[in-house]
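Just the one chain here, laid out as structure tokens, in the form predicted on its own.
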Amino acid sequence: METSRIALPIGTALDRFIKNNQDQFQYTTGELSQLLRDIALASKVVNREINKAGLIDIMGAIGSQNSGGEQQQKLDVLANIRFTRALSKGGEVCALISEETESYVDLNNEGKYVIAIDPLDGSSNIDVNVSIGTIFSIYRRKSKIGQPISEQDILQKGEEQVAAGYILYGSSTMLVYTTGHGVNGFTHEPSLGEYFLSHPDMIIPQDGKIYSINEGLSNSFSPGIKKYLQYCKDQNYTARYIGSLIADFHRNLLKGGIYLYPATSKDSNGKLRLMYECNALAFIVEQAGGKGTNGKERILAIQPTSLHQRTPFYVGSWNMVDKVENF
């Protein structure tokens, strides 16, 4: 039975917020609450490394490629290690899906949850001090404890998420997450080393005047997307594209807008990954009153067929995403 969230004031510490709202979970045994704390702890460690990136040799490419064929940055590998270590020691996660590994990682424990994570999205921007982020999705394990991890545990639809969120490492570090009962944002206070509630019950405006897309690829967009971009210009919308998914998404969540990454002639299935990028952000935006789609289908309704499956992605204010679907 669904329970209402306990309203807590701005300035409430993350641990207290989680504890006071624990009874909203369908399975109230404490593991999911602890898992969220583990993610928060790992994010503090990653945040510390990012903040000293210019002082030690952890910037730039490492010389290898990730599962998507992209150049791995040193901080990609570092963040993946930090999150994997924290989630392994916590014991709540039985399997980990990461952008930085080809297959899922079986943690060989009796954990009840599966987590899909992009440890450091937009990490190539670290060299120029631009905001980057971590994205995570949490699913409940379907197989019985003691049985091997199966495909049904790993390849779950986005609508089966029990929680999702992101950490934005920017001018201030923020953790934004949902457990299906609204969206709340927490800002990291560095002198205390703690996250505090700063953005309760986040709601995205139904309309907006910001569109975020890499228009440098416009020659390879479909005619419909080209027409939509012209519509945005005719409406005097503002183009804002940071090149860091979380930073663009976060701005549009607060101010109202749309983020677009359509299929191109090079990436006919889109470029963003369904399991550890799109599902999480679509869950968050829906909980905030917005919409996420691949242009034809609700993102959360897509049945994944592979760990690193790609999809076109349109996410943001409801009316703006609805409009681009019409195009």
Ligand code: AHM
Given for the second form:
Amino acid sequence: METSRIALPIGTALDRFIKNNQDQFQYTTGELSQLLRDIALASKVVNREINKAGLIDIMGAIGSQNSGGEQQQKLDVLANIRFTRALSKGGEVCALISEETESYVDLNNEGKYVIAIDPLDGSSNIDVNVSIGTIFSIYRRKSKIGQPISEQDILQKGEEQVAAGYILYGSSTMLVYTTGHGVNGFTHEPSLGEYFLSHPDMIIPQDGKIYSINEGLSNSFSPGIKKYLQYCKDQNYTARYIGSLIADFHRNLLKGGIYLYPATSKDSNGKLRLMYECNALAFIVEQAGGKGTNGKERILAIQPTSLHQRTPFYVGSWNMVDKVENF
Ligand code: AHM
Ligand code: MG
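To test you: the structure above is the form predicted on its own. What is the structure of the form predicted together with this ligand?
The next block holds the full complex; its first chain is the one shown before.
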């Protein structure tokens, strides 16, 4: 059942926003709404841990115990624990795919949704106080409730996502998500501990002047990509690369730009993972009017064959991604 979008003002609390837009979901029963709330809550816990990251060495190094007797964890492991806990307790998710675990987790419940998540992406940036992110994709379960989870539940194409989003732990913490009805961004207000709508109906500029790529690898790029990089320089584009996918993606979403992680001579599929890194961003960018491709095909149309499969990734402003495909 499609209904027209309800416009809510900047400053609307996330909870209210989710509730007001619940009718947009085709199978609305409130479970997807609850799932989004669970993710938001877990992200607040992770955000709190990230903000203390610099104190870890003072409060006890990895491998030691904290005052509560819990083992201190690396933040990416900790984020995985926090999100897994929130998602499994909620009961809306029946299976979980995570960058942190080799195979998927069957939660053995009646949940209607499958989630793929990178709990903390760009974690090599934690130690140097640079922005990092969480990325998630949500799908409908395909098997009947009561039946065991099967491959058709897990290996779904990106175009079957019902919702996707990311959390950017940056100079402020933001949650950006789509349920296929545009993209909205929420900023976390720390003193209230709540997300508020700050970026309604996000649209990526059709064109941009920023290109984001690890150019240190350029000797191992294909001739086409090398030519495209030369083209960027000839156009006097600006190079911006943090090495933290969400931070690079978010900047380009707001300002117009392209993020590239091509195949290299070492990795013919590049570095990034289709199921919990690229699909979510491709869905968001399309909803914002941009484009996400592997150079040959729309990211969302790729049939995954394994959980952790990699893909070359070009994502951002429509005209820029179009251009790189021509190269
Ligand atoms: P991770 O999942 O191990 O954190 O790696 C993903 C990260 C992305 O955030 C980032 O865009 C990319 O790897 C950077 O890779 P590189 O260091 O090769 O430029
Ligand atoms: Mg990652």
